Structures are given as structure tokens and as C-alpha cells.
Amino acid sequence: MTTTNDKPRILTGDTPTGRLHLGHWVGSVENRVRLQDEYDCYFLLANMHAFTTRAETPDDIRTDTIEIVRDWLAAGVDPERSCIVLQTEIPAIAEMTWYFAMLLGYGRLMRNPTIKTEIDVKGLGDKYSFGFLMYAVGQIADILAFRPQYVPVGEDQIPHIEMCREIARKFDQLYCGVDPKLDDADYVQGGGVFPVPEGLVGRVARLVGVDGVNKMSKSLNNCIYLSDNEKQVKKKVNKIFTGRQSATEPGDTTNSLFQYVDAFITDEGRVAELKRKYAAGDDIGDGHVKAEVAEAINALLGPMRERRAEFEGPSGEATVIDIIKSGTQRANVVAEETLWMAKEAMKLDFFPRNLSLS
């Protein structure tokens, strides 16, 4: 079976570790929603990866998987235009993870700064599982199983994308005879199975959390969630610390508060006016700016709250599961096609197989 969509393809996703927040929105999710009409979009629920650090909490992983889909749907992901995919029901991903592991050295894997950061942030020390390291290889398989041209990600995921690009080149050169002198964009035309995908970073590469210091992160409890209500948003925005003492003191418009001004107030004239007055100490305090930021964020999240309400409760969860199943069925067609192409290149094409979900 072959796929015929002529649009360039996108693959990205999230590991279910809890609800999505504004950092996810400006870093990646906003891009996904915007690109749905222009691209053939696949959005992966990486629930297998969640087991690399949370294997003892399967109930929580299942709950978080449902919650992330609710967040996606609330944000504007349309299952009629985009394919929502459950990783654990795409067996081609697991098989390709094994093949790609043969092409990736341990030393190269451990030079990935994202892996080092996760080990430090999660306090894993030297007690992480082998599966934790395989997660990085699995992420390559997640991407290449769908042969995408682009991968919308946050800035911190770019090292993973670069490693994926290396493996795509190596596979195509080794098994497909692609000339290593070719430009990345020409690898498929040159006979390769896999395109060399490009990362697409969102308009805000790193949104600071409401602590005003660290990147917005669930583990640091400094998030504004996409599902927060108006009161919660106002309370959290009011926590943003700038160190400014009074409304007549010249302010720094590169501080954490003004990152939110730039990210969420859509009226460019108003942003310019706030910056001018704040920098001049022209009788505008942090409280006033925070009120405008909270209003802008609530204007963004209001429609999301309404859409999310459609998928709450038992009946809403049943709808979510139906959406996941439908998307996964469609995704398996693509992933199985990719696996067969890869196995042909590797001389493992003894006989084809058909896969279906009941």
C-alpha cells in the first residue's frame, strides 16, 4: 500500500508527562495548528517514551496521554486535517528503533546535550534505565517512520533533530547508495528512503516561567497551563518577578515580564507604547503591565477552554480515544510503508505483511 498525499509532511509530538503549558504553545503547538492546511501533519503521542522514567506509574501515563490530546484539540488541532498517532500502536517504530540503534554509537549518543540536561534535571545520576538511552534512538524512529520534511520542536530538541538528520544520511548512504556529496534536500531524489528532516523552532524559542528565572517547566512548578482558568492565569502572572521598585523607576524591557508582553500582546502599537513608558519610568508599574498580559493570555486561552470542555468527562474521553484510534489507523499505513522501504534497502524484504487495528 502506498500513500499519495502530495503535501510536504510534518511529524512532531509530545511525551505524556502532564498538561501542556504556554511554553509548549509558543515553542511548537502554535506552529502545528498554523501549518495544518499547508502540510500533511502527524502528531505523535509518545507514550512509550514516558515509560523510560515513569515505568512504575502506568495509570498516570494513560491519564496524561488523554489529557494531552484534550490540550491539542483545545488548541486547534483538527483530527480531520491532522493525524493524531499513538506511539505504542505503531509497531514499525519499535522495529526501526532496533535498526537505527545499529547506526548510532554510544559516544555520539552521550554527546547529545539534551540527554545530559534531562539526566541532570530529573536527578537520574547513573541510575537511569537502558530504556532511557534507547528513548533517544526511539525518537529518531518516531520521526523517520513518517519520512517528514519538517519537525516543529522547541529549541531544546534541536540536538535530537540533528542526531536524526545524521542517521537519515547514514542509512541512505549505507543501504541506498546515496552520494554523500548530495545536498540534504536531494537525498530522496538521489535514491534514499529517508528525507533529511529540518527542525522548525517556534516564534519563542525559550519562554521563561513565572518564577522569572527558569524556562517554563512542569517539574519546576512555574507554568501557566493551556487549561488554566482566568483566575489561575491572573494569579500566576502576578507572580512574575522583575525586581523593579516603583512606577517612576526606569524599567528594563528585556526582563521576564516583557517576554510575556512580546509573546502574548498582539497589538504591536500597544507593545511599543508599554515599552516606551516602562523604560522611561512614565508612571506605569509592573502591576499594570501584568494586568494587560493576563488579559491577553486569557483572550488566547478562552476559546481553548471552550473547545476543551467538549472532550471532558467519560463521553469526552470516549471521543478522544476514537480520535486516537482513527489517526493511528491512518498512521500505520504510512509507517508500514516506510518500514517496508527500509527493509527492502536492507535486504530484509522476504515477504510483506498487512497490519490492521480491530
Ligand code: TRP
The other form holds:
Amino acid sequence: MTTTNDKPRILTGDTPTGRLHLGHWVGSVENRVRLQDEYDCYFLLANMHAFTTRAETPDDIRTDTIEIVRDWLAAGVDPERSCIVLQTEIPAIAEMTWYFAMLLGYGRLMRNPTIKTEIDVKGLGDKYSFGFLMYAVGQIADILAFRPQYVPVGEDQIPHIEMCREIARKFDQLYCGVDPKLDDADYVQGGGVFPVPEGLVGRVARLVGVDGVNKMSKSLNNCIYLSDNEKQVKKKVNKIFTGRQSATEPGDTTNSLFQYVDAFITDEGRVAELKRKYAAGDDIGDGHVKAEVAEAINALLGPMRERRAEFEGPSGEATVIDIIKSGTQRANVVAEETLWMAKEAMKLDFFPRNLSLS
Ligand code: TRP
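Next up, can you give the form predicted together with the ligand of this protein, since the form predicted alone came first?
Shown next: the complete complex, the earlier chain at its head.
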């Protein structure tokens, strides 16, 4: 089997922790769907990472893994063009994690703000597993195994991408003799195995949740899920709190409700009109704006609901597993090729190997 095509590559992934919500959509998933035309895309199910904080719940992790694929497919990921990749069946990733771990200082890893926040938010204290810290190294391997140009992610992931870029440079300098003075964009041309990939954050970096205060997040119970039905969407949008008292009071068009107007109402003329009226207190209540926001969100989710139907239930699950298998098979061609290139550079190319799934 040969690698899929000659387009530049994209790699990104999600840890299966539950269903995807609108924050994921505007922050990253929308970008991924859009980029499928121009790029050779790899979407990774980071199921090994799920074990780093939930090792005692294998059943849930398996269910969440299938569920996130349903979300991706519903959102418009096209498995004919893009590879959906199961991390635990890409052995090159686990191997490369070891090699990269040797290039990353412990202190550097512990200064990664995403790791620090996670330890804080999840209340891990000093009880986190060794594997929890390993995930950050593993993520570097996830990315570099595919030698991608871009990594579309939410803004919370940028510190991981920065660490990945440092390791790519370090490997190329150390084992491929790349001149440290080269521009990031020239590392491969300059003889490196790895490009220095760039993070790509979506059009809304942090979408506020329906509590109107915090970032949309599963643990805060303030999410609109891609899989919500029309009624659920209406009900949740109605909850968005602005503190405005009446339809004739001049409104603040930067409030949480208007973040939704900006993010989901696609008719720009209508957005401008709503803002003008709201700011003027021109007899336009929050209820009215909410109805339009809910309608816009439902217009976005409608086609997703239709696509999802095909992947629901036991026969849908079998289809999902077939899709994962074929994507993982294609992904292994690339990842094995990368690992071999890295091994050559590291003088570990004693003999080649062949890998196949059955
Ligand atoms: N850590 C990411 C998250 O929790 C998921 C992830 C794993 C990822 N490997 C990746 C994202 C590689 C981008 C690239 O959302």
C-alpha cells in the first residue's frame, strides 16, 4: 500500500471523553471539515490518552471512542478522503514517544501550562500517574508520526504544539544535521525528517457556555452538544443569561448572547440589524434574539442529525469500526514510513519490518 496522496498533511485528534459540543465545533472541528479538500487529513482517536486519567473505566473509554467517531462523521468528516485513526493500533506512535521522551527535559514538560491547568482543574494534586505526564510526550509523537504541516486545535492545545515544534527542531538538528539557523519552514528541505508543524485555531477560540459565564465545557454542564435535538437546543439557548431587564433597555452587543449571534447567525446583514436594534433598545428582547440563535444552531445541526442516523445502533457501530480500521490501516503506512526515517537518522535501521492489521 502506498501513502494516500501528495497533498500536504494535517493531523489532529481528540481524547474520547464524551460527546462533542458547539465549542469544539467553532474552535476546531469546523476547520477540520473544511480543510479536507485541500489536505490529506488524519483525525486521531487518542484512546490511549483517555487511560492516562481514567484507567479504571475501559468500558466507558470504548463507548466514548465510538461516540466521538459518530460525532466526527455527523459533523462532516468524510472517511473516503480522511483517515480516522485509532491511536492504540499505531505502534509507531508508542515507539516514537520513547525516543522523543529522551529529547524533552522533565522541567520543560512541567512548565507546560496546559499540563499545569489540567492538574489543577482535574484536582490531580500530586496523585497523577506517570502515564499522565507521558501523554504530553505521546502527543508530540501523535503529531510528528504524520509529518503534518498544520495541526488544527483548540487554543488550550497550543502549548502542546509549541513543545512539539521544539522537539521537531531538536530531532532534526541532532540526528539529521539541520542547521539551527534555518527558518522553521525549511527544516525538511534542509534535511530534517520532521517539519515544524503549525497549530491552527478556529474562528472562535473560546465559546461561552449557556451559563453565559464560563467557557463551554462538559464538566461545567453548560454545553450544547452536536447531538442535541431541536428542543434541547431551544431550551438551552433560552438559559443564556445576560442580565438585561427589558426590550427597550439599551443592550450590550458584546454580551454572551451576542457571542452566539456572531458565532452562529450566518446572515451578516441580519447580525448587524440585530446589533443595531439591541444596542438602541429598539423593542427587541433577549427572547427574540434567542429564538433566532436557536434557529441558526438548529440549521447547523440539522444536516448533522441526518448524517448521524446512519451510524447509530449496533449496525451503525459495525460501520464505524470498519471506518476506523480502514483509516488506521492507511495511517499505519505513513506512521511506519516516518518511524523508519527516524530510525535511519538515529542509526537504528538494523532491519526493516512490515506491519498489517487483520
Ligand atoms: N490532547 C488533545 C485533547 O485533549 C487530544 C490529542 C491527542 C491531540 N493527540 C493529539 C490533538 C494530537 C492534536 C494533535 O483535546
